[in-house]
Amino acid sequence: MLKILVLVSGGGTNLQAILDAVDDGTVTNAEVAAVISNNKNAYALTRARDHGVDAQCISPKDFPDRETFNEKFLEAVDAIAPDIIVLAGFLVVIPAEMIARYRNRIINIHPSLIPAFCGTGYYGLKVHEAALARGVKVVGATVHFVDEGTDTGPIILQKAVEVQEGDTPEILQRRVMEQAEWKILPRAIDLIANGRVAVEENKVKIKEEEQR
């Protein structure tokens, strides 16, 4: 059983998609063991507790410097001993030591088709604002492993979403979540939980499903 730790800063819609997918059997051989947020007011913490999942807040604001925060944050993660860490809208830079310790065991959902509209400064609504300003016709979402760069780790899954006439950043953001993020993030977790994802030469290989 894959033990999942979800890190989140806000409302937790992607967390909810994971919880629902585990409940309905879309994700198999996995459980959400814990949720950590850097924001004590994040609704994601309520979602987790309502679901019976251990939830805690660890915020950089509560420590004298980032080094101390990183140390305590990593201690909390290690205490949970997750098999996989899912960044579901987590707006804190992951410590390099944690990336090294959990190499190819941290995944992130990004609301664009990487390498478009990704990297430093591209998060949340900013991604969709940039896409509309550029006039692209297709956007989407990407699930990837986390490395030391920003949105540069090996790509696991991507799903495209069409831009429609009259879209605002908010409308587009919602469509990308509904049509892409909430589908491919649980799918990636299920693939990993069932041993079907391998990283070779910084690229992801998805193994064919075994006949049962």
Ligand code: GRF
Second form
Amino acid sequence: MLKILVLVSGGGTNLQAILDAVDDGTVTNAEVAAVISNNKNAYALTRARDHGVDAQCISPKDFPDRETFNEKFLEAVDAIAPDIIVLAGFLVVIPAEMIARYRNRIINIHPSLIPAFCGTGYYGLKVHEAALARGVKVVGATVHFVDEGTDTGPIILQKAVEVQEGDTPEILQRRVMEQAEWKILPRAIDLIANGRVAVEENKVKIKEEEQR
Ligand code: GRF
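What would the structure be for the form predicted in complex with the named molecule, rather than the form predicted on its own?
Shown next: the complete complex, the earlier chain at its head.
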């Protein structure tokens, strides 16, 4: 049983997609053991608690400096002892020590087709504003392993979404969430939970499903 820790900062719709997918059997061999947010007002914490999942807030604002936060944050993560850590709209930089300790066990959902519209400054609505400003016809979402860079780790899954006439950043964000994020994040977790994901030379290989 894959033990999942989900890190959140906002509304938690991606967390909700994971919880629903575990409940309906889309994701097997996995459970969401805990949720941590840096934002005490994150509705994601309410979603977790409503689902009976242990949820806590650990915020950099509650510590004298970032180094102390990183230390306490990593202690809390280690105490949960997750098999994988899912960044679902988590807006705090992951400590380098945590990336090293959980190498290829931290995954992130990014609302673009990496390498487009990613890296420092590209998060949330800003991604969709940039895509509309560039005039691209196709956007999408990416699930990738987290490494020391920003949105630079090995790509696990991607899903494309069409831009439509009259899209605003908000409309486009919602379509990318509904049609891509909420599908490929649970799918990636199910693949990992069932031993079908391997990283070879910094590229992800998805193994064929074993014939039952
Ligand atoms: C989404 O736009 C997601 O792509 C990005 O952060 C936002 C999180 O939304 N990573 P939610 O908190 O999962 O609703």
